[in-house]
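This document opens with one chain alone, in structure tokens, the form predicted alone.
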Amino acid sequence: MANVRSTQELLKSFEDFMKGLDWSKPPHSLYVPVEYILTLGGKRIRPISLLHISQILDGNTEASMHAACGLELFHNFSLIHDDIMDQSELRRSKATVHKKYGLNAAILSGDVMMIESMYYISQAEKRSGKTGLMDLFVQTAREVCEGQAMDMDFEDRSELNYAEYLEMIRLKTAVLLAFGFKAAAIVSDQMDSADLLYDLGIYTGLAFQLEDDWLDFYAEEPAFGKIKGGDILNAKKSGLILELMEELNDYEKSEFINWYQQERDDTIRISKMTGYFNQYAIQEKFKQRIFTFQKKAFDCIDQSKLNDDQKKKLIEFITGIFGRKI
């Protein structure tokens, strides 16, 4: 593989491509909010994963860039609408689109991002000369909506189990990463490894999201824009909470849920949750769940029909994701 570029170089190329998109056209009320959310930053892990894996597989560079653009536009569309449904006021410490531009503008700008994402996916299919990208995208978009619906339903339920939570984050989060991994295989004409790469994306996405849950409470320094223990303070049913509930009997679970939903003192919440987690060794048990998905991810690479050099580079890349270096 000649001219293998680092993730930083790929990120710059991707950002340059995105900056080349024209959001200055009228009506400005439609396109200015689009430009705004796309400039809020982030690691761009989804498009960069697609570009990096395509590079490892010697894929079509132009098609990969268009697919990555479509993926990022869809992801940001989903963020706009998620923020509306969650009534969130901040994203990355800045005003959410609906708070800055109004509810109607946010809904419509999100809609046009969805349409634009479909255009770029279709362009990727055209430039690669391969079929299957749009079908995969439609499946992924549908599943993301299903995951968001599950997430909203969970808010009205006092109880849910770990398996349900896992399915929700698979649909809401992991399938987007899996789309990028399989799309890279499609534009690289590596269909004999496409399904395993999709599974690799699912396991990587699950491990990454569960790690987010773990870091929310146990990270020494919270990620940018986040508050330490934010999920606990907001009474969210995160992976850590569901791990704890797996350890409780029916009576203990009922008592815990009542307290968890009603306690208003932040100091007491954090203190008592620390006690619960220590008592049931939740930190270690949940970390082991994360390791299980990480192992499944690496098993996918091992089982693929990629050559040894490609496997080595893919292992390095996935290790970087798990180490939060990408």
Second form
There are 2 protein chains.
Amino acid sequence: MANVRSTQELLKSFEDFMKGLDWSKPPHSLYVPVEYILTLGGKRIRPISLLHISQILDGNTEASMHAACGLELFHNFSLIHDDIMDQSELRRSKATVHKKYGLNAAILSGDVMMIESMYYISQAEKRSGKTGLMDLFVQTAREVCEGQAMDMDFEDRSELNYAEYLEMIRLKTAVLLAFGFKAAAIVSDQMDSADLLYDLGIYTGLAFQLEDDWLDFYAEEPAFGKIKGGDILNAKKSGLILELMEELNDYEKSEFINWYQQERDDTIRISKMTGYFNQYAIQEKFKQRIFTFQKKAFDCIDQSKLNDDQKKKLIEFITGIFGRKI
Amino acid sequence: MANVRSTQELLKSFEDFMKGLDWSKPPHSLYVPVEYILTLGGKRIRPISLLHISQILDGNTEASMHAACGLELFHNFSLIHDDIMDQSELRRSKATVHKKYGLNAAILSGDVMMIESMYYISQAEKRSGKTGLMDLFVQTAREVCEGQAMDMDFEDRSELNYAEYLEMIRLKTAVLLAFGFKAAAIVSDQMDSADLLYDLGIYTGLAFQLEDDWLDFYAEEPAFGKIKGGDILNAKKSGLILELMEELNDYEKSEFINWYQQERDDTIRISKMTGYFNQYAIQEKFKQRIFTFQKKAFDCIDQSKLNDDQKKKLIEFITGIFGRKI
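Got the form predicted alone; could you also share the form predicted in complex with a further copy of the same chain?
Let us now look at the entire complex, which starts with that chain.
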């Protein structure tokens, strides 16, 4: 319980810090959309992970807060531009930035958010008195773009293997979480454990994204703003579909792909998909994949040079992240 | 003549450095458009200014080259995104990135170029052993976005005053040149003169942009890839038009604006515009504005703490930039 409270306190101080940023300055056409996306909310899992782990490792508080802010700004920049590319109309049940303010404002406001993210990371580096944060962030930012490019490339391909999908979600999702984990190690001067914390972030991110794929179809109560089975209804690539692909022979695969791309009836889509998943025990196999990444995550903690108390708190925190109903 | 040769040598070594960057890595959908825009050429006035001034001030060569590379990458990122926003189909007589590779690739390749620009600036800061480059760059990048936002805001307004136009071109154009000028001072450890070199860059940039407006209408041979009078034909905001506005009373102004926005015949546009400009002696008044900025630029050199030899070489270099036929 102490752990949960602590996370809420960190979230509160993070939100206070973010509210302190001034987006009321001109030109308003540039900064109003920035404020809009930031107030749409979200779990803030990336900055909170950074702040929480930094707290466990007794890291520099001010540097951590600036790094967390940069991380969240970058994440939101990527949401704005991804929503344009995916032609998404809704984000968290509200209009996406390009739907609300137009394409040009969405491009430019995204650009300036990315620039602001670099500002806060560079401030974090200065305040920590350690080098390496900016280099790590630039590498991470580059990889996020590479992940998004892979994701768009995949849209044009009917077939995809599981390894490619994992690499895409590693780049598009996991590296940003891993940046936060390693940044916490850097501002805490725990360089001995920095690379293992990075790997911990990657495995946590991969497990988290696969859980998302799982919950999209199997959650009893879909998350706020999401439609149950949305991935399947929109013929999106999803880990569950790729798990199924691994089980099908070439003939079955092409038959499935044809159906998956052409079927327009939502009820038929969901019921036939459930049939496929049951037939090939996809639910169990996919859970096993998630557990394997969770196991690898805990192994990273075990192998790190952190002290026993720090390891215990880190295990508690990661367990909390993995605590969704799968 | 030695000065001219030297600029060409710097250009050669800059192009060699840029050719050394690897854009053949995957995902190709992300990096091929980056290589494309970089090979469209251009005067490279920003990086060459940085390299030339750094050479005059005996600055760190490696740091200068990395800063120049970051500057050019950022400039090209802004071209890609601006071309989307302006719906431009041609850049240097070739297809713009979004026309050639599509909107999504143009957004994302622009994003990754901006990230790469931050990488090279951060490398420059490290190699120079001086602080301040990254902060200055982030501030500059933010201002370029603000300038582009102002430019787009202006599209929706029929009236505009000269001061607003100047502020817009200061942000959209001059600050990037000024970054290069001040960066040269930073990597040369000439901090005493850094702010005056920044101002020199601003005045040079303003004079340069106003010259561009002038040459667009009055050049005997329009520059490669440009149409003579293109600004006027496309009803763009231009310094010449705003100079004219300063001369008209409210009635004449609204009459002019109506005509300017509605006239479709190119020959009539050009001839009537020429008539307006002659009637109000706009050509002379506008030249005077440009000369005033050039004078301010030379004053900055004069007031700086550089030695006489450095001042002489800097005056030669700036005179070369101002050497176009106006």
